[in-house]
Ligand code: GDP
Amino acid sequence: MGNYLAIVGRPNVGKSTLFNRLTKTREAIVEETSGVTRDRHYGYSNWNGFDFMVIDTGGYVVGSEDVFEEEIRKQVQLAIDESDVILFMVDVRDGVTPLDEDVSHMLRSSNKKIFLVSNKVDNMGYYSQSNDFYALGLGEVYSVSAMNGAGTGELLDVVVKEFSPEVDLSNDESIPKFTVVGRPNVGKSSLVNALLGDDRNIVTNVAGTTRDSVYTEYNRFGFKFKLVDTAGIRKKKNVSENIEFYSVMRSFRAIESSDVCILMIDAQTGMESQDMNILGVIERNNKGVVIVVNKWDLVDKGNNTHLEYAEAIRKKTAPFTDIPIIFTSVLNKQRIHKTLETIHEVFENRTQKISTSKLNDILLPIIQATPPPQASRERYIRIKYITQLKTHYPSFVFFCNLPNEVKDNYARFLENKLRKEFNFTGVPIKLFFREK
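Can you show the single chain from that sequence in the form predicted on its own?
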């Protein structure tokens, strides 16, 4: 979507408090990805119908004894480069500090939309003190209290005016969009090249809506789709590239604009924490997923190695275990066509629509045979009928008399039955229970 909001400022001005408040505006997707100097936070928020991603940066510091100082400043610059809108937070109780002035100089050269936010304005006495920050030369000062939420609604009202609604790349929405995501050096670029092949006259490059993705239209062997290539990110002037930071940012952006994601992992290292983070984002964004285990030719194999390996992956991904897993050697072109076939199968699974009559004909007898546990001694849960919602991903409503009493384990039972009866392999499913 391209709606990225970075929160920057010196340490201890309340950036993380505001981040937590913004991402609580709906069920937040918050990834804490270690390994990028200090734990980074990424989260989703929604305001007035606009979805946007929030980046919580480290505190901008100069001249401290912190050995991470230079890396923190570098990350702040990276976040600024990757964002569309910047919230520059200051502390009303400290007034304008030399460090605030340093940050303001850096922000003025960014050519990004800047909102100057005076935080910790917890009572009327601090409002007049916020006026001191006009001296920074960044225009309007927005007074808020990130702790109690005062002023944050008014701030978001003006912030979201800078965002754009999601724009598709073509008028043909029927063409599926697939993307390859994963950690650095797992073979994403090699898989993209293998999928596209060498016959370049059958593909056409289409500029993407996001700054760091290129969409390539593919049409052969009976397959037609747009492949999201996130391998080639432009270099940032005067910025030392942090590979892990960019990897996470690319993955978020690519996932948002995809129908099905190909999550590549390295067979030699297995499913690691960052792979799980990316899978979590795919699942919460309700995108289809295929796991491709690359460099399988480098693994010593026994009789059931691939079965044991797949089982180990599914133990980590539980409770979402209905995911296709393909073992490949991209350099040796092993199972590339199988990968193509599986991606399309998952796309078909994700886009299938099931009639209400068919849902009820199949599921209601199953529910009658295995009804939900009693809510209490005299209260029985009765599911009356089921229907599929008109969303871009599979979601179903179960109408019943006591929707709040349906437990998670029974919801998983119903999801498993849906998967078994209608084949939703590779696709997250959402179930809702409502009173009728």
Contents of the next structure:
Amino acid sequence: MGNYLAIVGRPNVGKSTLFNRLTKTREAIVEETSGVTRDRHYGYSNWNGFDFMVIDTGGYVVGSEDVFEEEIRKQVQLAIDESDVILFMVDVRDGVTPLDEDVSHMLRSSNKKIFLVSNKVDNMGYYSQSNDFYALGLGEVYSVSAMNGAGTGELLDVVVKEFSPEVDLSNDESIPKFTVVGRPNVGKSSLVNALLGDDRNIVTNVAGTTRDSVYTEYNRFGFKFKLVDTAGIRKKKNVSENIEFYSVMRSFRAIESSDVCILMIDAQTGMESQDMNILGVIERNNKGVVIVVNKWDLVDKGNNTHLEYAEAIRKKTAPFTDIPIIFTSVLNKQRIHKTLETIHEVFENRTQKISTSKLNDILLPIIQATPPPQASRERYIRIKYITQLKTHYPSFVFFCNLPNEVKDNYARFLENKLRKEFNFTGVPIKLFFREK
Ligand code: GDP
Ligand code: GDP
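Since the one above is the form predicted on its own, can you give the form predicted together with guanosine-5'-diphosphate too?
Next comes the full complex, this chain leading.
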């Protein structure tokens, strides 16, 4: 189970308007296809503390100016396949149309949670007209105005009840689950094949906690690990036009189901914007990461090439620079062992628990020496104590008198100190400030 919300409906009912409203302030994931930056179709949203991803399937309908029933049908099927909750949007000013009836029919026969949203209810004048949509047989009708925001908060209040509060699908087992992500052709399958060798290395096949993931447990080169496999599990019928969409969705799901992700990049091209997007998803999901620069055999090397290369990558990933970078040639079987070793180290870093006394013994003197800047005249921020939360990933609470006054750059200073004193290489960490 993940927190995926899809918006479906006829063209022009207001799907993208709602999408933009939900994802507005969030970091966008821009997908680039053959150099053309397309509209974004996925974005993160948060409501009442629930993080979820919004999918605008409408963006995949080709020629959405004309109403092509077949296209809408595909869009709805996509939403049913790829999301957990579906918002079915209709236009209050048009009333029930035959196409709305077709879509309702498809949605009713799926077992997904559906919310019927009557849009363009900009004022109370339209409110009673929303009642027409009860005829679609999808239960409650939620009246909203995607344009001015009316009703959207009430809608989200009920929608987020369908989501899990903390999306972390990894359980507390001691064997790392990992996945290899990256752009096409960087060498992901080659690495996986090199790791897997023949079938005798398989320990077990374990169905994952998401319907899309299967973990296969291996014991290779002296390491136990579980590889998250999302591709090839569900055979798609006619998806050629949505191939990139599916591959992106799969990598999101694979990331969610993993403890540590290998972000593989091609040594010849370096870290590009797509790679940065994937890293953003990994960070956002608080997963461990190892950057693997593959096809190192194709690079002309001097003495310091790898250092310069790593430096160039860190410039791009800043402020998150505490990431292991490994230079491999999967072709020549170079540093495959090192890669596995590093995955395990990052896994250890991510699962470590630091006692409250140790944290305070080390951090409080540092804070005393370099306290937070004064909030304002006569107002001093005092950090009293620190404790690690029991989350799946490292997160720390700093109890203080004026939590809202702690500035980002001081938080970053604290994060750097934590990284310096303890080993969190390859692991995003979170800091919270709470009043005490
Ligand atoms: P989509 O094709 O379903 O993604 O629809 P769009 O989001 O592109 O919206 C279609 C048109 O409806 C645009 O001109 C929007 O400005 C307009 N629209 C969207 N939401 C509302 C709304 O709540 N009220 C009004 N009056 N217009 C809206
Ligand atoms: P994927 O699309 O990321 O899974 O990439 P593949 O594993 O299919 O590899 C794409 C191509 O790159 C194939 O032709 C591989 O043989 C080649 N390749 C993979 N790793 C290396 C490497 O380390 N060096 C070189 N020169 N080629 C590689």
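Positions refer to the first chain, counted from 1. As the structure is a computational prediction, the values presented were derived from the model and not from experiment. Think of the rigid core as the biggest set of C-alphas that the two forms share within 1.5 Å after superposition.
After superposition on the rigid core, displacement of the C-alpha of M124 between the two forms amounts to 2 Å or more. Superposition of the core reveals a Cα shift of 2 Å or more for P98 between the two forms. Core-superposed comparison between the two forms: the C-alpha position of D361 differs by less than 2 Å. The two forms, fitted on their core, place the C-alpha of A135 9.1 Å apart, compared between the two forms.
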